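This document opens with one chain alone, in structure tokens, the form predicted on its own.
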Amino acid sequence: MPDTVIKPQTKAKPKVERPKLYKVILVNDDYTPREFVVRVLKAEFRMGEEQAAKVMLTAHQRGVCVVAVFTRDIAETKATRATDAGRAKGYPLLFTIEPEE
């Protein structure tokens, strides 16, 4: 009786590509009250008071500020909800997304 050698089968794992990430960007405007922007940042992006104030000020001074980075679905949802919160109060508050390089 010959000895049978059983080799373990190795399965090639398919390479799972990481999903592309998208930046959520706060666009400054001259009409939305700063306190409201801070409130939206805290509510939608779960920021603390201090961080939300820094993001709002950066957007105010530079025109735009990256708020956070997410997968596309989450970035789109958060940007839309944050923009809609401003629209609901009659403000031109705008959040956009763009792919991260």
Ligand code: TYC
Second form
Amino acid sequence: MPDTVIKPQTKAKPKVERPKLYKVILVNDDYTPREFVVRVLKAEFRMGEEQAAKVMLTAHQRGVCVVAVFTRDIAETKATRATDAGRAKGYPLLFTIEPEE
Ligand code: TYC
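Having seen the form predicted on its own, can you show the form predicted together with the named molecule?
Okay, now the whole complex, with that chain kicking things off.
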């Protein structure tokens, strides 16, 4: 054999991918009662009264507020459940999700 090809000994680089995270966003509207928004935030996102009231007020004043960050499945499930809780009462309450940068 004339030439022996020597394979470079490269070190295996374990690739640990971090799951992409998604923000759950609360969207303001003119109809859903403030107390109801707070109740949904407490029930679905396990927030205390004070933090829930703060998030509700921020959405009320600025149009939107980031509620929390989760992996995609959990963000989708929670946004859907929270939106459905409003729909069940006839409110246009909306939670959306958005990928984190
Ligand atoms: N703007 C609503 C009101 O004045 C309250 C509200 C706050 C609704 C935040 C939705 O995401 C929301 N009754």
